[in-house]
Amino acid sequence: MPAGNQQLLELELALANIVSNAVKYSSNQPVSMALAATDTRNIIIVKDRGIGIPPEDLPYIFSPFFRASNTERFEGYGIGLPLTNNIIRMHKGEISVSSRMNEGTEIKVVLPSSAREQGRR
């Protein structure tokens, strides 16, 4: 498989574990996805209406095996946002996260754009 592909398998891995965790914590509310691009980065913000992280439990959640407080009814094992990050980060990307408790979370990813990545080589 072309070094391209898997990349791209990569970062569809990665934007698929963040979309699911919005639907599975979005309490059946609308999930939302915004993409924008520019020369230098291409931007992706997935938005939910859930349940929310817990401020304590923030900085945890990209750890191996964590998980927040409050989602002890739902299935999972803690190990889906610390591979999207590890991806995002091998794509030379950033991953951000803010949430509020029962109003919901919004991810954004950065990721540089081909171009930017191009001009590098």
Ligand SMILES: Nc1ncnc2c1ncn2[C@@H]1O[C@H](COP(=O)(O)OP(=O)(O)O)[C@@H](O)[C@H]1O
The other form holds:
Amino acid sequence: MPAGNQQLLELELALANIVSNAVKYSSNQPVSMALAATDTRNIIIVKDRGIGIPPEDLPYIFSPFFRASNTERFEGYGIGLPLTNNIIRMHKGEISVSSRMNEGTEIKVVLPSSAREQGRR
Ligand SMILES: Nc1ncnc2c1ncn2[C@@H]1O[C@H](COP(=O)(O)OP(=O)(O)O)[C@@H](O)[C@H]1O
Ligand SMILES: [Mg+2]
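Follow the form predicted on its own with the form predicted together with this ligand, if you could.
What follows is the whole complex; the chain from before opens it.
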């Protein structure tokens, strides 16, 4: 498979995990996305109005098999975000999370544009 296709599939998986969490943990309430591109970066924001993440659990959500204390009613294994985090790191991107209990969660991904990756800038 061409390298570009492989990279696209990885990033698609990374973003699909974020979006499916937003849908799951907001009990199918609307989820919004915002996309922006500059000449050096691509920015993706996924926002939900769901259960939120308890502040004491926030530092651990990228650890394999970790699930926050308020997820009992929801199915899951705690492997989506660790995988997403690894993929984004592999692509030299950054992921950040801000969340409030019972209000919602916002996940922001910043990826370098491929032109910069290839050293053209
Ligand atoms: N949008 C979200 N709203 C609330 N909690 C979230 C959200 N996304 C991730 N989390 C928290 O991060 C944990 C890890 O996410 P993930 O690895 O995808 O596991 P899961 O199998 O639970 O979906 C979840 O168990 C949950 O506690
Ligand atoms: Mg998940």
